[in-house]
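Next up: just one chain, as structure tokens, the form predicted on its own.
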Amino acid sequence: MEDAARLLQLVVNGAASGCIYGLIALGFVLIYKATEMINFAQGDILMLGGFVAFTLIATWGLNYWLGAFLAVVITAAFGFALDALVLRRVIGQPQFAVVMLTLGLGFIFRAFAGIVWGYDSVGFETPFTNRTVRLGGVVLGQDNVSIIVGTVILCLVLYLFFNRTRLGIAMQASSQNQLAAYYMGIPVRTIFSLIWAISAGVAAVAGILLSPVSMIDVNMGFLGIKAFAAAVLGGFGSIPGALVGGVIVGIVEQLAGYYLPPGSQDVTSNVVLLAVLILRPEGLFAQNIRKRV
């Protein structure tokens, strides 16, 4: 019975971590589906969103919910401006140029965060900090439960947005066929900037949800590496795949950290990535539909 309770706790903790990976991977996928660009600075945008929330909530003393909402809005606006002013200039350039640009932006974001907020880890109180919920004989932290619940709610909101609103449908049309969307009167460039804004906002949500579990620091953007593995596992270009891949990576990490020798947890995502590339390079939820532009 004790082993079953321990296993359940590991799975819940892993699912919580996996939800964070999945949300970052979701940003990868949204941008890739629209522009065929891979944003390797996505994890660093999560870091910036976490620091913005820290400033609003811990430094300025705003209510948690208001501060979190404003942090998401500010980070989304930053994502919109980033595409409109910088990244739009490299659309159509070789992928190598895009990769180097986004990697360089990640270094810039980390340096900026270090200058503004310092290199020490920081955090802020949330309604879920140091609270637990009992599920049968298992005691779970509300922080981990809040990550899972928050991810489910966010995914439901995004599903309704993309499938029930005119703007969301326009975004889908633009990502599937840019030329046809342009001829139908859809402002494709603005739509792409809005997709970058949504991706940045999702990253900010992940950073805020992660704050009760892990302190905010300039290096937390390296979670993007694990999220990239999750996106590849799910099938790069598949939104449900990104989330499922993230949860799988998170659970495997937790199980490896408990049942395997020390240090195994740190390399699990890389092992999963290599295994997927060898056994099923198209991912679990591969999409064979090609974009026509």
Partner chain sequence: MRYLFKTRYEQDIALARHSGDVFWYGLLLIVLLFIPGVLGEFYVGELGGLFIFAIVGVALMILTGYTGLVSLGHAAFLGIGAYTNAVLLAHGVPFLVSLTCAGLLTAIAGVAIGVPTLRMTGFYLAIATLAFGAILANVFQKWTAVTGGFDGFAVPTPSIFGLRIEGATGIYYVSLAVLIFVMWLTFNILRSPMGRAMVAIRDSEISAQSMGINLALYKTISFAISAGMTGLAGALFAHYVRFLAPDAFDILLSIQFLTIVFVGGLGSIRGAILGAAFVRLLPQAIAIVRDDLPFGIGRMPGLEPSLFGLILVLVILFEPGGINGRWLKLKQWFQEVPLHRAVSFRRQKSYARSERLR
Contents of the next structure:
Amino acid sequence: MEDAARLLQLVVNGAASGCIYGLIALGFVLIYKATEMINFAQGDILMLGGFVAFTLIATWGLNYWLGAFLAVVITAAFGFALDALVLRRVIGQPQFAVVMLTLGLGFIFRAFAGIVWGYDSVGFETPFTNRTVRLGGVVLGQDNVSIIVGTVILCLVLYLFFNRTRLGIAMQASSQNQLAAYYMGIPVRTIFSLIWAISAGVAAVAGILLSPVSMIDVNMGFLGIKAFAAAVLGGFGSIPGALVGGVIVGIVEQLAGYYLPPGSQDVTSNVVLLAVLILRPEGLFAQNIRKRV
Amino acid sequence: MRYLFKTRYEQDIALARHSGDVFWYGLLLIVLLFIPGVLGEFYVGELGGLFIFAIVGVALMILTGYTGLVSLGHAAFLGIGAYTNAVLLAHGVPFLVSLTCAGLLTAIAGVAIGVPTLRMTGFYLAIATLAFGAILANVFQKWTAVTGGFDGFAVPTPSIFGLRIEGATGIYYVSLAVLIFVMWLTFNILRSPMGRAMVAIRDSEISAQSMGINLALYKTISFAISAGMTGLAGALFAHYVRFLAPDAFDILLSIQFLTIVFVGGLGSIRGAILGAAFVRLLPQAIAIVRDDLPFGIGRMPGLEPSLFGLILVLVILFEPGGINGRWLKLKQWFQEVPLHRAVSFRRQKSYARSERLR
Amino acid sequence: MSYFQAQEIAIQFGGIRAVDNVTFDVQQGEVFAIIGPNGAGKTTIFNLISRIYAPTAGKLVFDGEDITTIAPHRIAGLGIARTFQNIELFANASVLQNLLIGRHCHSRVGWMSQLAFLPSARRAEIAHREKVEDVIDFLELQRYRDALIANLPYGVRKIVELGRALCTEPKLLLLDEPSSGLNVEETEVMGFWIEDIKKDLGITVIMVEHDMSLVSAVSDRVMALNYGKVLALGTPPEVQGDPEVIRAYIGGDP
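Condition change, the form predicted on its own to the form predicted in complex with its partner chain:
Every component of the complex follows; first up is the chain already shown.
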């Protein structure tokens, strides 16, 4: 019983951090499907979202829900501007130029956050901080449970948005066939910027959900590297794949931390990533497209 | 303005294009040979460091600039070279042997990461090498029996045929020699079928393949050569820092290496050297002006990486040719003024490979 | 025994049969044209021959050798070269370098000698350049020799791509829409090059082409495709007069 409870706790904790990876990976996938770009700064956008929420809630004393909402909106607007002002210019340049560009942007975001918010870890009071919930005799932190619940709700909202609203369907159309969407009168460029806005917003949600579990600090953007494992596991083209991949990575990481020698937790996600890329590069949820000649 | 009139095939193959090149590069070499006698210890040491970074720049240029494969794991290759050399020296192996072993072992490591990632291009490869680098950085820290972990590893002083290579001057000359050797190899590669195959893979894999180029083979060769050269640089790097700390070989260093090739200018050896100079000199420049900057910006902890990031972003957005591209334009302008045309400096419209709109 | 044979080749993408039981043979020294509406599977046949795709069924035989399963990069060495519909040149290299890449399948110098650029590598390089100069002379590309591909007009790039294929010293040349993107005069010139390639160099040519004037001017036999199936095969007038072919192009009730 002791072991089972322990295992459940590990799985829940893993699933919670996995949800964060999944949400970051979701941002990768959305942007990748639309613009064939990989945003290496996605983790840093999460960091910015967390800090904005910190300012609104802790410094300005806004209500948690209002502050969180505003933080997501502000980060989304930032994502929109990022695409409209910077990334749109490099469409058509080789893929590795985009890799370097977003890596460079990540450095700038980190320095910006360092200037504005400093290099110390910060946190803010949330409704879930330091509370627990009992589930079948197992004590779980509400913070972890809130991450899982929040992720599920967010995914439902996104699912409805992409499948039920005109805008969402237009986004899907633009991602699948840009030219056709353009000819149908869809403002493709704005749509792409909106997709950047959504993925920045999702990253902000992830940052806010994460804040009760781990503090917000300048270097939390390195979570993005772990999220790559999630995205690759999901096949880099599939939104549910990214989430499932995230949860898998999170749980494996927790279990490795408990059952394997100390230190192996740090490399788990990277080992998973390399293993997937080598053994099954198309990911668990494959869809393969070859270049036409 | 000089017009080249080629009358023999050898002129096409020769390393120097004309007598002017021979003169200026020869002069540069002579100046470099005499520098340690003129400049102080500090500057000689810094130049030695620049040479080591230039070796990595040339190595990465082969992989990224000529073969079109991005590696975010070159810091790990540098680490493998550094530790191999240091450990072998500590066991009494002569320096030239341990240097060679460092190069070869790192080349093997390059094959090890190259083969499984053959099918990947673009960002997939970047991510895979990133993971590889992160795993290796962890290995350096945890494998205390070999690397000494966070206690560090004191690198023994090397000697060649009884001559001890000591101080900044020693490292300076050895690094310069290795840099020249590496550049010679690279120019040979570029004028051989091997180098052309790499360029072909970079520009169009599918037509490279239909021209009879074995993609897997040449990508692996490119990885091996690039890693091997980085291993040589790593061996020298060990002597440059004298004391190996396991956290020196992290992703930030890999990104710095990529900055060398991007800022220097993709697809040009001169670019690799200029990029290395830039990456090495920028921190020095910051150090000099640090106290004079307003609002205490100079004391800001993240100043250096953020400047790297900013410059990287600006280069990719506005001058994809890097410093080398700017240099070529400047040269052309001086040759043509006042008959130059603004249009010849305008950027070529790049046609997207994917069927996507701007 | 014909020079090149495709026996009941087929390939499926998902549920779509892009090429469906296509059989044809090409005689040595002839110009064989493949025509058909967009999406008929013409380029897919080229991609099958150059092994970019693996056929789901059927067999490809060239010069008595089964090439259905050999590695894609070995095709050039066997003497099959191709061009691409949308030009796949190495854009950041000069014309000369592009043509030299065409010599790749003939380079036999070991990698160690290449690294050190030993005299053997130097001799081989000079020999390659002599061959390349022959092609430059043949296609009259002298004035573009050192120009970057990215700076060349479209029509010249087409010729350079043709030249790169010729540098492999092919026995069979696959031309994917040689006239696409060219104006009337350039198309006519392209027709002359193809005739010269056939008559002077003795190279067998298979080409995918839309321009019927070019097809009837240079080709000996024509195969018409639609929806991955063969509609007609014969001399240009025969195929142009075939009611099935007319229906496929103009539409109407079957």
